[in-house]
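Below, in structure tokens: the form predicted alone, a single chain.
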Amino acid sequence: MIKTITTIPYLDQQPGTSGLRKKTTVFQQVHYIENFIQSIFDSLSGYAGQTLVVGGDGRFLNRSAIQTILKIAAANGFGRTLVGCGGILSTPAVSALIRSRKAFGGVVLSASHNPGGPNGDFGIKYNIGNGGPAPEKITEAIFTRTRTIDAFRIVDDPDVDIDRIGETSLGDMMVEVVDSVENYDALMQSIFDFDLIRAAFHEGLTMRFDAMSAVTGPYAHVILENLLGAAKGTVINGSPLPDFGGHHPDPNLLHARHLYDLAMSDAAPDLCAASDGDGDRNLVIGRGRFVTPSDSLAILAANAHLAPGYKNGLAGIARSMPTSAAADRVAAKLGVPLYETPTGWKFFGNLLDAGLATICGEESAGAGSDHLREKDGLWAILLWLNIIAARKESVDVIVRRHWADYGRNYYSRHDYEEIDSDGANALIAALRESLPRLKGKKYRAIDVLDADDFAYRDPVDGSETSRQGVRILLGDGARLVYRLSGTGTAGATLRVYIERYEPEPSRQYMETQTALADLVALSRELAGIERFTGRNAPSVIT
């Protein structure tokens, strides 16, 4: 029986934004996750007895907001929902299955890399029939819709058992509970050469990944050790848990600092990698060598024709903004375009639709490609075993060699979390205000070529996305990049990425913070950082 229920609307979601993402309490709330739900499918026409696919990353709430997002579909009309077994699915899986399946779209319950359990974050987001996450036009319906709804439609049925594979019905809705790997790992089948990966494992390639007892232990498990080969006990922190054990599940070099000081130890495996909480995201360390996300993409990209997937060759790349320019030099060297886009994977979208780009990333390390319209972890550490295995070098040989062919961008991120965001606001309401004055002036002997507030018009559809980050060009290849991001719960995090052009081989072994130290300076003295957020460093360096 379908029931109506009366409600009164929440105020407090983002207008723009792909998802909802909060404290888990405020999830919790009576009717909050129905009244969002309600506004998606109010916010969509034509969805009449189509498929929906739905999971998660495992994090507490997750099986109990299930339950409620499929009864609400069954009550709106769809007439198929694909559920991962146990409610588990990452988000590149999903991704995977709306497109493999020919899904309407999906719902992917997770807050990424925020820490989950009882006191965590929670968050739920709409992905559209390419797989992608749905366009501004259609988050923005969805935030109109979540201030005027006033009733949300519901079956009255049991909970349905999603710890079973196979069918059952819903109200008129059937629910399909799948294999929450085994899609995905067709995908990746079709894409690497796994014989040559296994050969490398079997010839004594070692490796430990770490799932950080987050979504991916499921797929690493399968993929790397039943498939490849590797070793048992390769992947670590391999079931998911509510709470990931107590973990921050960000693979950065913070809350991954074990895998880092494995890598530089004599004890070191090959290859330390590690995903994220909902496994779009990815951590790269060779023996003694740690790759920055940046690095990693124009690495991937300059070697992806190894892989059998992209042996004809790559349309084009596409980095968003922050990310640093080594993507650039590689778009150069294959003579294919380079897109600099805003942050946010639905950006991408519309580039590998249009088959104008193949391979794209972000600093924040997520990289992907045209098999999906997300950003995907395993995907790139997979394409490094790929690239180990057929070059048969070690990825500290491999970037150095990257380096002395496309010379090397010193480049780091600094994150200062959690700040007052009125503060935060008005940094960068200064910093806007500043540009025209910044322009042509030299400040601790470097000179400012041009400043500005990155715009960004798409190539395909002619959207026009605007303030979408400060940017401060200096000489020699040198910039520094300011911005708000919309990733946490709580205050503001401003992000400061600082970068360096080092052409000259014999330059480009430096520490990392030293190559950088009087950029570091000036990024802090130019926006008053101190004065505005009242920190004198950074929480996170990356």
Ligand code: VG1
Given for the second form:
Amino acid sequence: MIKTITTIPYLDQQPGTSGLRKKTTVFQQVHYIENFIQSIFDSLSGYAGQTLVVGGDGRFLNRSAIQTILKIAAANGFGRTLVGCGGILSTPAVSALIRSRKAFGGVVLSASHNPGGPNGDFGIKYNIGNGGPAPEKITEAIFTRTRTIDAFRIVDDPDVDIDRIGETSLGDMMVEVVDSVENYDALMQSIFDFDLIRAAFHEGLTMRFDAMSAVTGPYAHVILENLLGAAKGTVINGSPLPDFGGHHPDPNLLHARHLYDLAMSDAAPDLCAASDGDGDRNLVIGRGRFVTPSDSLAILAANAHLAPGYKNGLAGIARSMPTSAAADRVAAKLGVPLYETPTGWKFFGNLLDAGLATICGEESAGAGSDHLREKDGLWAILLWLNIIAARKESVDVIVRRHWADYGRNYYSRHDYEEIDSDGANALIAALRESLPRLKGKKYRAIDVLDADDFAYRDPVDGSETSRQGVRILLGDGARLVYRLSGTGTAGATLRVYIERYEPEPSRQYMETQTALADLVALSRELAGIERFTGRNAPSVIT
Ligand code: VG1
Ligand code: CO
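Next block: the form predicted in complex with the ligand, after the form predicted alone:
In what comes next, the whole complex appears, and the chain from above leads the way.
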């Protein structure tokens, strides 16, 4: 039986964000999830009888939210839902399933790299039929709907068993519980040379993969240990836990410090890697060599042809604006276009759909390709493995040769987290206001060549997106970028991206913060960071 429950709207999704990401306790309010899911469905049309994919990263609320979504989907006329067994699907696996099963769309339950559990964060994101995050016109429609929704429809049926693979009917809809990994691992096998990687492991290649008690554990066990023959124990923290074991599932140098320390120790394996809560980010550290995500994107693009899936080369490379220009040099050498997009994977979708770009990436540890419409943590790690196996060289040698060939982009991101929102907005406003005066000035012997607030015109559909971050272009390929995070759940986070180009091999081996020290000082001075935020140092440096 379908019930219609009248309700009052109280959602406050930020316009412009691709989903809803908030404290778990906010989602626990009565009918909060119901309101948002119904708002999503109310903003879509043409899904009657169609398929919806539903899954999440296993964090607290994942299982109960799935039951709610299934019942609302059934009441709204979907024909079928595909659910990962136990409710588990990584973000890339949802994207893969939507595509391979030609689903109408999908709902991803995750707050990505934010902590989970009753005191952590939860999130809901809608993906469209190409497998990627909903574009702005849909997220805006959902946002508008959340302001006026006054009822949701739900079937009044018992919960579905989501721990058993197979089909169950729910109202007029079929629920199909699928293996969480099966479809995804087949896709990976179609892209990479599994025989070559298996042989490398057989010949002694060693690896440590930290799933951070989040969603990638089951995927990594199957792919790395079972299919590729990496030694048992390669995958650590391999079971998804509702609170990620109390850890912060962000594979950065703060939260995955133990991996960095291992990679720098005498006991280092050839490759240390990790992924985040929902499996779309990647961390790659070779023995004695950390790879910045910006360098990783450039190196993956330069060597992608070594994997069967990219043997015909790349159509183009796309990177988010704050990502370093290392990939630009690779694109120039390959003679393919380089697209610079605003932050967030949704901007890559049109480029990938139109066949303009093959590989995309962001400085925040996300990389992916036209195989999906999300960034993909294990994909990036498998491409690294394929390249290591094909070149028979260490990560360190591959990175150093890359710098020798292309030059090195010293790069770092300084995050000022949980600062006062008013101060953060005032800082950005003051920076914007100062832009016309900056051009042509000289600070500490550094020339300001240009300064603007990044605006993007989508080359496929012509849509415009403005105010995407303040860019200050300096002499000798140096650059400062400032933007406010759109994914935090407490206060504001100011991100400052600092970059400098070094073509001379003998000067490519400085410690990153030392190499960037002048620019870091300039980044604080130019924006008056201490004056506006009260902070004289960032909370996280990556
Ligand atoms: C951050 C990253 C951005 C990434 C986004 C989602 O956004 O900087 O590059 O696309 O997270 O990543 P922000 O607005 O906080 O800077 V995830 O792993 O949530 O899907
Ligand atoms: Co993520």
